[in-house]
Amino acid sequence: MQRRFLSSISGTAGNSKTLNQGRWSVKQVKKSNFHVTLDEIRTSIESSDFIALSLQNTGSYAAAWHRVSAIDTPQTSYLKAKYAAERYQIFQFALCPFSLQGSKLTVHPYNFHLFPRDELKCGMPSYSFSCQASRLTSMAREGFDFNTCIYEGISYLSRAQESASKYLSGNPILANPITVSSSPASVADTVFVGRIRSRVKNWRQSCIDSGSKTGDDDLVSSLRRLVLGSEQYGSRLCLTIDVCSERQVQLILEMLTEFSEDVVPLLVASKSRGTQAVRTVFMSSKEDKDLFKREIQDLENKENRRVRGFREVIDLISSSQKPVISQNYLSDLTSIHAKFLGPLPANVDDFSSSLSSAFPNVVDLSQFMKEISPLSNISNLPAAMSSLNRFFAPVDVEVANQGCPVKLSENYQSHGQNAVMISQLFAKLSAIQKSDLSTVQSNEDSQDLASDEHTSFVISKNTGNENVKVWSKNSRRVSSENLVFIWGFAKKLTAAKLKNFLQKSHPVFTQEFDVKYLDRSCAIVVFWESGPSETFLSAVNNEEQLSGSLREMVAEGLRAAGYETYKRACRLGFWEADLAESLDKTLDSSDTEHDSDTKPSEINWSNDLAINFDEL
């Protein structure tokens, strides 16, 4: 039997409120105070054990069937999240580093206002994004200031964009160490390298001679540099070698390894993001060489800090290696990857691998919640918080970073409250789970929370696809081979009437089956045994097998397809408003590429899997 207790969750610190009120002091961070707050954020992350986050995007899904549902495999779930992450923009990023010592929860909540803009004034990044009217209306109702967001929102570059921006800053780039290629060189390569080697050798000797000869006057020294093509890079002598291709760059860098003791190569970028020249700089000593490399690296770091913007916070989270707590793992982490790391991979396995390199430990709070029976069907924070009242697991909350430096309207509902609630919910669930496992309340610190009893919720590179598995209450396991999508109904039918029509249309429906709508245009038929789905698809697509009412339904426009067609629609990116139109396009497409994942998948089918048309 499920044990029930009274709740005891309280708050401490000046501006703290109780759990049910959910009004905490959250520091608002915008462009004007971002850089002065960075050190504080860094300290908060370093001193905490976990990091809760919550994102507010300009939309979540463009159509009803775009939502992740119980029929989705890990791959189709990921493709849906990928489409939304690439389509919508993050306007608010709530971050709450927190520590849990016994029943005391110490939180450091921040709410970052973001807006992408071209800070480099060079056409990158050039952003466009979609907005859902309902989402913007909700934000406006909460007091969100869109003018402030646009003019004061913090901009950013992803890691991939930052790497590309090196070629747009105009600063020379320190060439990466290179090894001599083992592949044979062509005659043209040999002639080119020989000519450049001779030029560099003469220039280098001139630099050595000019350092040892003090009797020459300025005119002679200037003439010597002019003849050899020598220039000045700051206080050091340099030689610029123009190139026509990246192959020539590679050959020059390989050749310069012969002079690595006193020559440092720099790459001069072109406006086309390639390399237009290799600049060799002469070093007077090993100490001078080390100093020069540090100067170049410091210059590059300073430029990177200037352009990466909010990405600085993402890097702090990543480098801390602290567990990240997310209520909606797939949506949040695909958005973070797309905006701050780089383009999203084509499949879920590559996504998991890429993500784990930046965030090795991610706790999916929605999965954690489902371990507690009363919360198993709850998908939003306020409902989860209210449901916790039946348990006794006291959590005392202390807000460490008090104050709100940005003036807000009286009606403003800070999105940062969500990150605080996520940290509270995690603390509460941890305490409840400990109580259920040990039947006594313990006072152990947060180190135990991240160990054995939570390993099933921590998503790492070793957990495969578990992080995107869809769960449904009272579900039955069914193979994807037993699912059939049907659409093209001549008239509007409820699921019950459609099921009744199907029962009369073909003998295959004398066996147990279920029917649910996925959106207004398409329904899904679930057979509980193997075989009937293939028989039904064959009958619909073969005129010779048609008879009775099924023939009439097909004549009126009924179409049917198996689960592979649905997977192909997602893979091909046919994200039409109606699922029926997407399936039509998929069946009519000339795509011949085979899906890498051809094995049947098990689906968690629930009787509650139905679209609420009032929400559409």
The other form holds:
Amino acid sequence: MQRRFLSSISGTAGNSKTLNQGRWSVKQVKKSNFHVTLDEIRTSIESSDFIALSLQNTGSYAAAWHRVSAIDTPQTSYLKAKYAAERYQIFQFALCPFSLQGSKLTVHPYNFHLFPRDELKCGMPSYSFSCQASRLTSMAREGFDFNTCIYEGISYLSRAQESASKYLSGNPILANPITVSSSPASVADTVFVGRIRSRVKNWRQSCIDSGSKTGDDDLVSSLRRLVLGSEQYGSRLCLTIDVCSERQVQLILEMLTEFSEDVVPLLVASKSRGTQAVRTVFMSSKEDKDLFKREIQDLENKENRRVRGFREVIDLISSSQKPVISQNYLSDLTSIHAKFLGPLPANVDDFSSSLSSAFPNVVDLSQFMKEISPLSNISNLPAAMSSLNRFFAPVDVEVANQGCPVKLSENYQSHGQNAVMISQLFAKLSAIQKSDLSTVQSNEDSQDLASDEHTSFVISKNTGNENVKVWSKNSRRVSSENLVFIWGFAKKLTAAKLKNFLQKSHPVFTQEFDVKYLDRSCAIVVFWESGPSETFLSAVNNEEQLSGSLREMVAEGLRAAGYETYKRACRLGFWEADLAESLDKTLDSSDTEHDSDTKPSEINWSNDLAINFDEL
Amino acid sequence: MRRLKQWPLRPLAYSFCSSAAEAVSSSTAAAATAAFPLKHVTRSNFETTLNDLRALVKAADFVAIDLEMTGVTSAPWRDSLEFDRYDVRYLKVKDSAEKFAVVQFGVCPFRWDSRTHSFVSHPHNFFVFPRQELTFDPPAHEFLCQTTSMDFLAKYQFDFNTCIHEGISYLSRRQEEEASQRLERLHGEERNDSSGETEDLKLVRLADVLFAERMKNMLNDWRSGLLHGGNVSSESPKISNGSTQSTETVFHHMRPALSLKGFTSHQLRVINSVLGKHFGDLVYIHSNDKNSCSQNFVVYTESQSDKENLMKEAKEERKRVGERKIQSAIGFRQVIDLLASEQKLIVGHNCFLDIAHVYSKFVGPLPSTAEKFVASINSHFPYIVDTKILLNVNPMLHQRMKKSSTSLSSAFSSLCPQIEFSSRSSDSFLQQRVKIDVEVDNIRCSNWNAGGKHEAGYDAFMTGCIFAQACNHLGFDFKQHSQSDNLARNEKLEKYINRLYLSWTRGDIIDLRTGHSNADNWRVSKFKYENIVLIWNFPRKLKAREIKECICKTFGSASVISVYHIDDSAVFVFFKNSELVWDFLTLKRQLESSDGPVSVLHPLSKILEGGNTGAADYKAYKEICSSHISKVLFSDQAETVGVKSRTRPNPQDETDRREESTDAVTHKASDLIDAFLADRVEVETATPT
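Now the other one: the form predicted together with its partner chain, given that the block above is the form predicted alone.
Following is the full complex, with the preceding chain placed first.
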């Protein structure tokens, strides 16, 4: 009864109040109903054109300056996002495959509850994770059910972890084909190989014999088996060769290529790690061999599917190659990469290429939004939605996967609304954009929309020089060379007072410049022209040039550094609570580690890269 | 009257039981009379419970405590290892206490009731959560969760919702001091700001200029309306762009005022500067109401002195509100303060980690060394007794345990079977045991179902029971002792008080009185830590045995005593003597700096393969453990902490000790290489005997 009531609301809400923050019925997926829902999700994804997603993490940034801000280059933004993605955990993953036809938006909203369960007792998917107390408190206020999440959350393994876990399941696995022969063999190696070869030869011969001579009685065949150490693997004959090192495994596998026609090697993993033994299995025919390999592969797949858990959904999204719509491109996608694909690479380019191999099309909604309505802030979805009120672009929402098999309270259903709103916002933006372009291009269906128009918003790499956009409101591009970080003030000053002090301290400050605090410990000075920043830096660091009030300030503890130092702090991972402390540490460490990547020769960065232009 | 007041709390406790347990256990909740009575305490009943608890602790003979945390080790190698010296062990405990959060705190005061010849216990189960209650400049609070620990808590149906929604927050003493200082500073700054800062704001943007003009007109209208009577519309919702800005005439501290709503902080600053420039008798006041919602007013003052008064009042009020907020944010620490000020004997089970948590959460940051910790903890908790020590160290008790495990639950069932099954049988054997009743909300009870859930309150109760029973076995006659006798000063217990297991697996005991982990007293340390080398980032497929072989090939078969894995990525190599440690590190350095046939063919090259292998002495291990970073793999940790540089050429901090021996040693190492080239793989000369 209640359910019907709810769904009728969502049905009508779509028609009448298009932009209202609708309360759609979102299917809640937990450990218990995950596997039954999987087929439904597959169908939803296949029948949709786009996939909107929204994550709820246990934290976002630990200190004010860890937040991605306007002064960040793509690389530093990425490093900040990486740091957060590696530490925090995804508790909820809202997924909304949708399709758009004219003004009709068909959505299939799901909300997954996730929790990393160390099922193999080996620190996977994660050994531990960080929680931000304030984040948990605000989640609690929104009615988040932590018990459901922790008791019934779906676990997962990333792609990288899954391949590592193969060895832990205890099932024998097919050895990878040998590509190149390893380092030159020593005498001991040759002896070892020779011994094993003759053993395998004898065993194989006996297998062939027993295959042809069916007349042997049981006693004889079992005696022969005993003598040769032959065993059975399923219905097939096999031989287990114990090994002491990975080197020996390598040697055996190399040697076994001689018998590849009818002998298939399997690796038996030991409890701790590494390989315990090589098991050679005798194949009666070529067909038998193919069959056997398939069997083993199936067994492996079944096991993998079990440990993979929620990642199955990520794989579905990835293999569908449908455009993914995300609200917070950087933080969402780094989290997804870290949890479900593999460890995050050290720089943003490698990340982009690694990501695009799994998700070739990612639409950054905030970027799209900026094109249409430059002043809107996307971080608040309902507000962003209402800011588009001035455009006439009706969107009718229809929830396609009505009705939850699990009876849930109304409160439950509120989770995962964000993904629906993202799809709604996307639909609206598309409609607005289409009406703008309608003079040029007449009717086109949403499929085209996906392929052509949005490519400009899909994150791509452009080369450009290293500029940084400073101050969100009256944005102006400045080269990162013109930025100077200063910290270590004797007392707490407001930005205006600090500016006053600086103006009196050194001649470079007669030119136009600006001062802003990045956190409570450190401020940034922006020169609008190139040159003064270097003059100032060398003045602060050179004792002879110091004079007057600047000398006094330095004596009181003032320090200054250029943008390079900031970048290095991010790269070296000095994520202290205060930026000042991080910069201090970086300056201290610079003497010992003069390595190549101190000067990243050129940073490729797209002007469109997603940066949340929050006020500093 | 008092009784009546207590009633509502009881169903509350039940509702926690049932909400914590899933549908399965709702049947047991129905038969709640038989469930173990436990006082659950959350935000809502904290203040009243605290008042009752004060009296209970004051009257108690001892107080048992137990903690539930979100995790124990932040990385696998942070677990207690065989080769951990006591200072390293302390660092590991410190790391754990700093990173993980306490989610439940069990406090159970025990009082000897001479009337019934039994102990009365009052088990309290506090839900604790480090919620950030103070808004001004909060140090972002983060804690770690270990997935296996969370699973463990979930297995025992820990109620995370109650903990996070309803958990009691806290401030440590240090945090309270800092918050007060910050408040003081804010207060001071404000005084300076009001002097001349307001005029500083320059209106540069057109929007600001227009806004200022509009505000000026609006305020002017309002003011003249006030002064010349006339019925000016008191509410003037804003017209343009449907914004939420609105003003309303109200009274603020007996003065007519205009309440401002929906303005941005920048707009408020503009208004403030307009007031400063054009209206001498209007004052901008910013204040927080009880719900800490900020409110903004423009207040009309009659004269200059009235204006000053108003400013002063407003400032005082803000300060008062701030102080009140800090007071209420102290939260659960009041319980700790109570335990500390009453100087009662604190009883825990294997409780060093618990005490470290108490220190770091409620006193201040943990000191850097065990010695400093000991020096400081004593002033807060002068008497702590660990039942695990009692059971293992006292021969008589040890025997009584009949070699069963001394884990909390098994110690409880072997020492206190009468309580576990709450059997009041006439069995004479059971009769000699100490009788313990439970009293919650003034209802005394001596019968309950066995098998309490794994909750801090119940665990604290078990710990206290074990202690009471152990005292009884030690020949302690409670009947003879009057209330005034301090259990903590009793000579029978003296040997055990203030001694805690620093590491249970290693048997290291820390003595909180003298400040030394006097392992010598109980067990002789068998390791010479200067003989240990740490190797990490070697080819992952190498096993301990192979590493030992490689090193023995170089330094002689007797050079290495043993090799232990720290984790998959690192090993401890235990050399025969400390010279070999130095030889090994030097040789490694030389092999790395020279490329050529020597380094490729050398037996050590197997370990150095890949070029990332790091090695260092035990000092570096301590340094690695003291870092606040925790990488899952030890090799990643070592690289991140940057110990790498120590094994590279010219380690600056090692020159002191090694200056004089450098020459000799380098000769020795090059001899080694020569010898190796001369086809003498087993170089006996290089290993000093």
